[in-house]
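The chain below stands alone and is given in structure tokens; this is the form predicted alone.
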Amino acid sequence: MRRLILLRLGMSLLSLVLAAAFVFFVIQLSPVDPVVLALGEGADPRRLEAMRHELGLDRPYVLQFLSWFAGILRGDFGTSFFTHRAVLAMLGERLPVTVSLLVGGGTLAIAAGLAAGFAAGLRPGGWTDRVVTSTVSLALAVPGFWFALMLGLLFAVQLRLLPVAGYVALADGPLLWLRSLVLPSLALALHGTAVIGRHTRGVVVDVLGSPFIEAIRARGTPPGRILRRYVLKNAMVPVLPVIGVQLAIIIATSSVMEKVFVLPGLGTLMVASVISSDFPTLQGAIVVVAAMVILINLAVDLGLGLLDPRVRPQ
């Protein structure tokens, strides 16, 4: 297991470095011009030479690459060109927002998820595995932010039970910080919950129906054990893997419900920072939502050498 560990870790700095640098120079095919962007169009040429030359601008990209990475290892992501202020600093205030809303949506899909796959999958054919089955077709056909807006629209505009925009801070409340993140975790963790859902049920199914698991039965081992010792741990071998790309797709998406729940989080970040051609600003971000993303693969590949042996390396 230490070796798996090791070996993870080393694949997850390289995948951070990749995804910097493609990051990185992929926003260096813009045609916009920070400097110009900052001094404007009729400025000096002087001015505008001796500010690039500031900023490094002027030096080979590989060059300025890494010493932009090598300030991020350092804890310094730069200076923002459209509000002057530390890009850390702006990521600082924004990523709490985003990582409460990936917990909220993110715990609703994998919870709501496995508990209706395995409601399904034990009793394949009946009534509860119509229902789920049927449920998770219309929430696959469902877009996620027309069911945010229809959310928004029954329990803030009709019920009035819960707010329809804004975040309100943990130290602020946690009663309130919790009924500000109900409404989008909901919408976040809709497609989500229907994948997990649909994948485990039919895992368990599979499962159930394996030689082995005939085999336990005919030993007159109680159904009880049989579903918490051999079928959990079996079935979510090829589930965790779902699980995690669910929860990067939740990440990817988390940008839309910000926008229409009005949270001051990464994704909105990331829109103001293109509109405003905030380059330093933007970059961070898209490092800091990467990294967020090769963390849940870390942990996705250490649960599976956890439940599984045979990944583990030799």
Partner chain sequence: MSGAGTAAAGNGPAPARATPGRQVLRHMLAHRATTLALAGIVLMILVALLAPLLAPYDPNYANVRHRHQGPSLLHLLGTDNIGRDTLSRIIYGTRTAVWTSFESVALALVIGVPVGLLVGFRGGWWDRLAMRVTDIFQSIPSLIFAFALIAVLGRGTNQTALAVAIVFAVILMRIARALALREREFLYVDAARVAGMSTATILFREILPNTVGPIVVEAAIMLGSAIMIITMLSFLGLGLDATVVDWGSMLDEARNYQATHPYLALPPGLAIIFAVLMFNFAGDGLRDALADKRSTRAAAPRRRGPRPPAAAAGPGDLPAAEVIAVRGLAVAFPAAEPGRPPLEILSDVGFTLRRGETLGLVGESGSGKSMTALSLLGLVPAPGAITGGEIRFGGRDLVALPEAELAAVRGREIAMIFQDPIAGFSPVHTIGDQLCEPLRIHKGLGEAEARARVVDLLDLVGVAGARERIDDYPHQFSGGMAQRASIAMALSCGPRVLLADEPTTALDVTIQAQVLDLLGDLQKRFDMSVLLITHDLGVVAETCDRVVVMYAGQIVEEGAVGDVLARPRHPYTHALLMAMPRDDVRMARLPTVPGAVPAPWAWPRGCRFMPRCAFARPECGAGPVPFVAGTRCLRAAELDLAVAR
Given for the second form:
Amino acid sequence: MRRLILLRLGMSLLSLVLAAAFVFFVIQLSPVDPVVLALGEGADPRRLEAMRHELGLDRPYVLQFLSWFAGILRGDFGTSFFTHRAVLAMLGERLPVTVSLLVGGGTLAIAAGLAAGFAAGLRPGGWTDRVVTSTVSLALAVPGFWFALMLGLLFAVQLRLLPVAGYVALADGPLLWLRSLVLPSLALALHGTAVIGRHTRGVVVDVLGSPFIEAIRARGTPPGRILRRYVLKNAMVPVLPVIGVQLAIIIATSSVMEKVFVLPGLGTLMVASVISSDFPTLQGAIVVVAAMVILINLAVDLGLGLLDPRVRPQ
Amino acid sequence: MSGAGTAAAGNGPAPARATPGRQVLRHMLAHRATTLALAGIVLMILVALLAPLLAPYDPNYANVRHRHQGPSLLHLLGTDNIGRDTLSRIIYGTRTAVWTSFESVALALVIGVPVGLLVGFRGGWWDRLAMRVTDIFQSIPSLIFAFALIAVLGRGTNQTALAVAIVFAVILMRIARALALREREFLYVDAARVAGMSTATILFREILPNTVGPIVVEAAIMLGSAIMIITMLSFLGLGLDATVVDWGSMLDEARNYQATHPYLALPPGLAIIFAVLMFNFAGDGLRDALADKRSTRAAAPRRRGPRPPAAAAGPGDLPAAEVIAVRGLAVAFPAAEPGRPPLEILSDVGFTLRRGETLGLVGESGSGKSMTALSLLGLVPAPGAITGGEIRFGGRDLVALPEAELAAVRGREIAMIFQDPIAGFSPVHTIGDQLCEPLRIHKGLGEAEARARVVDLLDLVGVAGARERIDDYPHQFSGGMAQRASIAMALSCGPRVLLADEPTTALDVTIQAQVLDLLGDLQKRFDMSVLLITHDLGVVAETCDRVVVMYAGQIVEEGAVGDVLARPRHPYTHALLMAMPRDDVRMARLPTVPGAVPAPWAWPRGCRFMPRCAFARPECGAGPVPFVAGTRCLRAAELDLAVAR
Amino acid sequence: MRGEPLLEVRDLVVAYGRGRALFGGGAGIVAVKGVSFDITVGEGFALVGESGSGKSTIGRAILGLAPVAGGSIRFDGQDIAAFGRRIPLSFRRNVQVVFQDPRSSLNPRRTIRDAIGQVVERHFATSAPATEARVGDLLAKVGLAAYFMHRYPGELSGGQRQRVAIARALATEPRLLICDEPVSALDVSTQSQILNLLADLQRDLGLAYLFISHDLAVVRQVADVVAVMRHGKLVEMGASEDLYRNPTHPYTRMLVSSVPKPDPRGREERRAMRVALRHAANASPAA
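Could I have the structure of this protein in the form predicted in complex with the partner chain, to go alongside the form predicted alone above?
Everything in the complex follows now, all chains and molecules, and the chain you saw is the first one.
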């Protein structure tokens, strides 16, 4: 297990470098010249040149990348083209919102998805299965942001139970924080729940049909014990990676929920920086998102290592 | 021309054959949901093509005097905040959605699939490079990557479609690569290489046709995802040109009037749901049609069949020498198509298992021998069920026993081992944990006691280093060792009966001999009765006292091993014995049995072996043949089937 | 005395799992460790052994499907290992294969006509009607009616599929046919049909066989010469008649004694002998 942890940690760091490099070089392909953007069209070519030199933009791309990435490792994400503030500070303000949404939406999706998947998979063809399967089909076709609008309409506008929009920091009151997260988390969890539920159902059906379950039944193990001890653990092995992918998707789609519920998270920051060609901010935000996803993947890999002896290095 | 069984290989007229493609379409249309989905997709394409004819208004014509109108005859779906006709905008939005989604998925297919197939098939450096690229996409979610691409490409309809296409191409590349890797392992690819086919031929004529199905399924679902992502992007203001009418930006506008005019969000939302639902259903339907027909049939909930009529004699104790007595056992599965009679796969199965004996249950695949063993434990897989007969065990009838009491019999009084010993263990629990289980359930032993007992048992069955190996996982065991461990587990509660279902078929011949010898020793030592299921008459001869021969769901012969193997009374037993290759003499020509074991729906009404029997007479086909005096053959009395040795 | 050698295998070494040291660095597995034998024209030669003994790997090496790490494989005097990845069509014509699992060795999405026809076209550049006629002939050779041409493998029984696989192998008019466990996936009653077919083809076409199997009784029916493998090496080789009558190597003796005989008489004696031989084989240094 120790070898597995070290191996995976190393691979995670490698992934982070690769992801950062990829983002950096893709964005260098942009026809937008940041210096022209800063000084305006038709600015004095010498001033453009001077600024380019000052920002180090006249160096080879590889060197630019290395100094940018070295900066990130020191905690310096550069300066925004648009607000001229430190990118790190901007990201720091936004991160808690995104993390809150991930925790809220992720918890809901995992809990509801697993519960629905197990309930359906244990009795395939039964009425629970039919309800779950058709709900999942429908949920997969409903756009999350439209679902969010409808939730807002019902709970905030009509019933006035929850706030329509806005974010309250945890420090300003846990209850208020929670209230501000309920609707966005519900909307975020919609697809994740459906995907996890659908996959879990299939896995549970497969596990129940596998030869070792037949063998265990033939030994007289009671059904409840088969479920708790054998089906659960065996089913989690293929479900865990799916949960990881869904959490990554939740991070991505929270950008849409941030817009619907007017929440100041990383997503809206990224959208704004795409529109204003604010590349340092965009790159920084994507690196932070990638780091979160890589952490999730690391947790999934280690979880798999705990569950399944076959993935542990010998 | 060699005469080796032209007749054997099947005669009769050649029925017309449908190509797989047509079969798939037929399967798809057999499901109403899939047919509806295909119709829905055609409808969307028509609306997209005919938008200028169908739309009542110019979608961008703003009639400010008609702002925020509800549905009326003039505006069937009402108007928006600047008085544009919502229906017309939905119709033109369909055009945008269909165009952008097909554009991006088509582009992704063209880029991703060939690259994926090639790197998967060739392997090596290109493959590793491609995998590193896809690894990066594991850490950057698609939507976020689309942000970066739009930052580079700029905003606009084609740019958005291109960004989505690139994201999808990477996903398709990974899928195509995995498919190529899977197909590459099949022997038909080796066979094509041995036949001298070029790489291009193998890739495009052999591998591609086998990957088209899964890729088309993926593409259908991607069309839905494309609509979802593109509307999401335009909702965020990153998507399409302001002049293009699309559902996402309609929702963005509706959001601004959410409190006052909530109705505005409804039409574009429902349009997206409809479109995505149609693509998803089409994809799912195609997937089901490609998969085995069996998997589309909904499995019925696990339930025991109608209780068969109680035996006339009522429950009574078995004679002391008999441990299990099966009488008239029948097992049936519901027909694949509704309205058909159920498929009986075991008919009138009856035999006795005596105290301390090894009884061989012999038959070819599909004869019903494994199903017989599973019936003894009440484990007939759903939706099959026992439909008649009785299984006497001690004073009880196992067919009538409630599930809870059956569970107490399983593993404690009747234990079972299976063909594939490694697959019989849960892969994520240690061997020790699993071996302790029956001891803890049935004997109520504590953890330490159970472990100590398991170590003894593993020693007993010849697992070397039992104390260390107890904490190993099943994949760390060889087949032979795993079978020894499963024997140890079966013995742990001191059962009276051991059911061994092809316990050595998956093992090498030397290991088979060792395991069979071990089973023989243990059987004597623990005074167990063993029901040994096998297809190999040699195994029967080496290990069994008596033998029961099964063919096509029936028992055709029962008797002492020496008698049955030297002087079989049923032509099937005789044919099987004669067809067995022998290792003591090389024969110019092996005797053969014409034809093959028929499937359950093709079982003859009379003697089920009749079509393949060398001794058949017309009267053999008249009706079911009864089991009389140890055999199920009308001509048993007149035939002399002695086997020369 | 044996005739002219068709295939000469000398000191063959086959190793897997090399060249991926960069990621994970798995040590190579040497599956075949210096094996030599000859197969003469029209001969039935069998490689016998248990799983993991390397017998199938030798077959794959001869077919160019496994990397040769040492030694030589000469067919008609030409060294196959020297071809590298590109094996000439002329060699392909001469050596063909029938695999164990006919379900996997036939492409499920192609008709029998396509499966066999493409081999005919590749090697003889025939016109479409000529190809079809040739496919019909080949099917007739293996005892299948011509209408099977338009079927898919999924519509055939196991024995019929194996007949198709044999017909495909015969399409190039090979001189050596490698049969890798050709009947072990089949029921006993079908097995003997295929074994008889193989014997007929050998007699009619003068084919040489390399027969790879774990089943000594099956091998007995087809082989003139038998070589016994264990752990990647040959432990004993000889004329089939002698080897079955008087196995000399302890492992061979244990192997022969492990085969169940369909005759209960004398089973106690056989069993005692088995146990004794088992001890002898485990003590033998070559094992």
